[in-house]
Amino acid sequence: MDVYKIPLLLKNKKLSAQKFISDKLEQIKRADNRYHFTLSLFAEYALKKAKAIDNKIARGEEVGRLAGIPFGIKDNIAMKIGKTTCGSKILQDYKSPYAAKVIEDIEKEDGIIIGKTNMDEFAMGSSTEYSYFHKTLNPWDTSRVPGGSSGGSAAMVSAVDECISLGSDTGGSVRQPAAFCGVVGLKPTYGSISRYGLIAFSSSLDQIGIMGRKIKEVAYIFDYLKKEDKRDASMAHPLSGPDTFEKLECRDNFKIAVPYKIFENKTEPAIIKSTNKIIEKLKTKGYKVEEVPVLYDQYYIPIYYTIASAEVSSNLSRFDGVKFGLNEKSVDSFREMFVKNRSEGFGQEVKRRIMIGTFILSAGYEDKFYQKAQKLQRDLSRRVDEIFTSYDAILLPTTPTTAFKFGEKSGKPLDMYHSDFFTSFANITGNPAITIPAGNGENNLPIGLQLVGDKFREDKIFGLAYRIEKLIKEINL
């Protein structure tokens, strides 16, 4: 059963909330057993969600058009109920006084909120291996990773049917993992979801993205998450661009640029084969696709990371152990209290990457690094922004790999990050990117297939990727 398909037979009583959510609870619980992608359950708060769903259509009112349908939420998404850790010590018992602006929509719209899902901390990791509190297995092999930093609401999606999930996206926080767990991964135009609840790894890349199993399923949820705030400073108002869920089938000439040169060298040869193999049909149906030159593809992780590094120094320096933290009581000072704080609060990764942008911002380099990435960031994004006068979406790989096993790249934080480098530009640009299931490559493992718009132009990589969708079943991948 498809999500979007829920609310209309609960309002038609061929289906009880209750009955469905109650069912899909056990179903989670025992999937979770194995796969361990929560860190927290909320079962008597759907349970009672879905009894008010009931007792609304029994008396003939109204219900929203989310009704029913079950969502898992990225631990770094503020909700007023149960804990918002972040998949850090240091939040380990913090409790948000407010929601985010996608929680209130949800909930708005009578969706339910099952549960919470784990993360790397504080989205800083393509692994999961950086939760503070367990890892997150792979639906497809457990014993590899399911991606990052969002892979409890990846393997969510993955391993339980008619759920929906929502992750972060900063540098392919969403598309990665969607792509290492076999669903369809979506991050908006940057400022076309509200960011507000939202606890910020990097203000100028994150977006809130979302995860199901079909186009169709996150297109219907894009639509009704897709809504001015003006708490979010960084949203585009008035927001533009079509609905997507209407018009997924209203078009069929799209224009494609592929830029065969940044993954030709890069990648798994399954994920090359499979791509070439969704490009030559797409010929076949008659689809124009281009070959396309893009510029600093050797600066994607460099722009990505200098940025991303930076912004993590300054939104971290607030946790210092007065509001926010392990509030350490026994010490001396307050410089003792801030330095014990950080240290046991912090994982490596984290710390990394905040040492790495303290030096990137010190006196003398930010000139060198920081102001020098986000030039690079403009003329990229110039560029792009060019491409995409002459063609409707760019067409490559989610992912140089399929799912790598535990540990492989722990140790290796270099390769690890090279798991963005396919991702990472879109949100360099702030344009739309979609990841769908491409087949699978060596020993079975999920590939996915990425197609990045112009901005606010979902519709157009919705429309797309729905006939790709289609046209895979005609591919033996």
Contents of the next structure:
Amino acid sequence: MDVYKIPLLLKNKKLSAQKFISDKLEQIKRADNRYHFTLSLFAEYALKKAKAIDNKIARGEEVGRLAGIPFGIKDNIAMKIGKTTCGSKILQDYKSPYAAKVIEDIEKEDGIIIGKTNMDEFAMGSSTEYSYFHKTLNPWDTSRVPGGSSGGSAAMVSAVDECISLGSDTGGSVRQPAAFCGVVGLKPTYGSISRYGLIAFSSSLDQIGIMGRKIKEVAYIFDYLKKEDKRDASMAHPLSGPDTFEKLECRDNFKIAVPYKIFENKTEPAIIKSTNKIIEKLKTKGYKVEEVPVLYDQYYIPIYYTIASAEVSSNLSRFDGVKFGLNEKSVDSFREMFVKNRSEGFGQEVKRRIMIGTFILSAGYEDKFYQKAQKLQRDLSRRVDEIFTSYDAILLPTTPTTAFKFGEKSGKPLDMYHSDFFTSFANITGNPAITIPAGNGENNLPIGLQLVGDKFREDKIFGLAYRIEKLIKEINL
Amino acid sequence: MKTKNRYTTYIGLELHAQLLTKSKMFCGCKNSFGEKPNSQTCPVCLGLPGSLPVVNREALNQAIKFGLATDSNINMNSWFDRKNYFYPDLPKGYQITQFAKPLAQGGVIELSGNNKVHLQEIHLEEDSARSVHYEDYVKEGYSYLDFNRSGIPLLEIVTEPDLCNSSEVVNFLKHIIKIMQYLKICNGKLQDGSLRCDLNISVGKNSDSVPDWKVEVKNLNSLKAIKKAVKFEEKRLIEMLEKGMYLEQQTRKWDEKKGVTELLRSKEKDYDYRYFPDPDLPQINLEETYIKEIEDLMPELPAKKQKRFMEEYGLDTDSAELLTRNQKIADFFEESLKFYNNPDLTARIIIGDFFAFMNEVSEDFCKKGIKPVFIAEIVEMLDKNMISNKIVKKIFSHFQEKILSPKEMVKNNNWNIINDNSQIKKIIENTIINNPEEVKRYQAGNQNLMNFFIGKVMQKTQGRAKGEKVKRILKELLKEMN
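Having looked at the form predicted alone, could you now put up the form predicted together with its partner chain?
Starting with the chain above, the whole complex follows.
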């Protein structure tokens, strides 16, 4: 059952929210025992919400448009219920006194938040191995990582049907784990979903994303989360772009750009094979598919890591032991308080990025790194905009590899950073991008196909993705 | 003094003015003073993870007003930067300020005597939380933080080192406070910290250019303190130069009790604040029409108003300055003229009797309930010779809110001037008869006694005779007697 059918079934009394949610909770608990994708589970809260929905329906009242849909929320999105840890020791006991805009919206529409999902500490990582709490296993192969940083959210949707999860995507943190776990993952246009309440990693790149099993499910949720919010000044005012769900089947004459050169050299053969097969199928179906030149591909990782590290070094300064920290009482000075809390509260990868970012921003280097990266960012964004004057989508793989083994890259930061190679450019330019399952490669591991779209035109990539989702059934991948 | 003349003092100021907006710089919390600690806070000004700043347009408008009032160049494109440093009162670990591209630059403020003070820049930023050190808790190793102040909009004003001595500094500050009060953007209270002033002072030999070091003096909570600190520091620095000592960059703190400055930090290396544009906030892009709209809403500024008062009403410089020292007085003066148009006399009554009555012309001006029409009636009666100057004081001292108008008071108390010359003459004759000794001395040449006679007559008439007239008749009668 697709999740968007749940509200209607409830309304028509063909489904009981309490029954559905209690079954779902059982299913989630069983799956979580195997794959460890949650950091907290709100069973009591979810059942209470379900009861409220049933009561509303019994009284003949309207229910919200997300009524009964179970959600898993990445643990860097602030909620008043439970803790908001960001997968970090420094926030292990943090209870947010306020909720993020997306949480407000889900609750207003009667969506049911089941729990918070595991993640790399402060969303830095590509395997969820950098969570302070525990590892999350890939449901396709438990010896492998689910990807990251939204690994918990991806594993949950992969292991449990009829649910949606939210993640955050700064350089690929929604799309890469979605690809590794064989689910759909959307990173919307920068500024289309409010970041209010998303604990910032890199403010100018972060965007809340949605994972589900089907394009149509993700489109349905996206339409409700794409909302103006005056509290996020980096959002577009007013928000443009049509709704996506109703229009999924409206168009069928997409023009597709493929930067072949970008992936031919750096990608696992099975991924290239799958991508090419889909391209061929699209061509035979009469879609216009054309090669476009690759833009600045050698700079994606440097631009991304320069901007993200610089911003995170500042964004994480607030965790200084005054309001957040480990309650270190045995200190003699402010300085010692700051040093002790941050040394003991942050993990290795977080410290590495803070140090890189601190260096990047230090006096004398402004124009060498951060400003230069921003200049390239603007340039790349403009060039990408040009592509969309002639095309509806750029098609490329989501990741250069399928899910890797635990420990395979955790000691090799540069290898880990390379996981973002195909995904980071959509964050750099702010364009929307979606990954959809595109068959399985070696060891039966899922492969992701990525579509990047024009800004605020998620409807186009959803439309094309929806076609491809159907076509894939006709291809032997 | 001799030594001092061989040196030039260079003083620049760094001012932080809390803007009088309804809400804070980047959130909707109330911007107010004296509330219960930590009652005016939200996720944004507490720096909670996930919260985001949004620029307060009113603060931006107020800053633009000040920029326009000081002939600054408003940058049509500017942005907010993050200033990164760790301190307990800084909830995000960075302050949102303007560094690379401030809102306005290159302003100038003209003081009397063609003295110009140039403004390097004007920019917006957020205030930090307030550390509170209660004695009992300090002993236990605790300090408290009040986040009500966190995020209050600050206008930072940085001047060039164009000031040369303490009185120039004080004049400049008075002037700048006047401008801010006219614009209603800051109440300018140094003692409450709604306006904060740091001094940058250096001293060089007359022939030299501005030295490459300066001493920064903080903790100045009144104009008096500023004046004393400038004098103290000037003297200290000249003495050091005289001794041939090497002078270096320093930050010092004024100790009001001891009347000295004390070293806070020395040889401070440029701390690296790792400034970079705040990625949470879009750049500020202004349109000419927007600036024009703000300009159109601005009141007439003190310097211009003063000039106009001189030209339009024929007032002298001092009166015009006194009457424009705040908007309320100026408005009061002009309002009063609408009821009775005699600018010179109105100015004299307001500056003389009315100010004396008010005791102190504070912002609570008119609290006592005196309305412009009250002054106008007095001026009218004076102008029409209905009362004497002496009666004016009486009117003020008999003033009780909402009871009687000056005209009614005069009528009820029979204070009107005695216009009947024979009546006055009679009183004067009596006075002369009753004071034979003084008359003798006067006629012997002691002219000062004239005032004695006038006083006596005034006493008799209860101030109802015109001084000039009394004097004239007195002179005539005393001459006749001689």
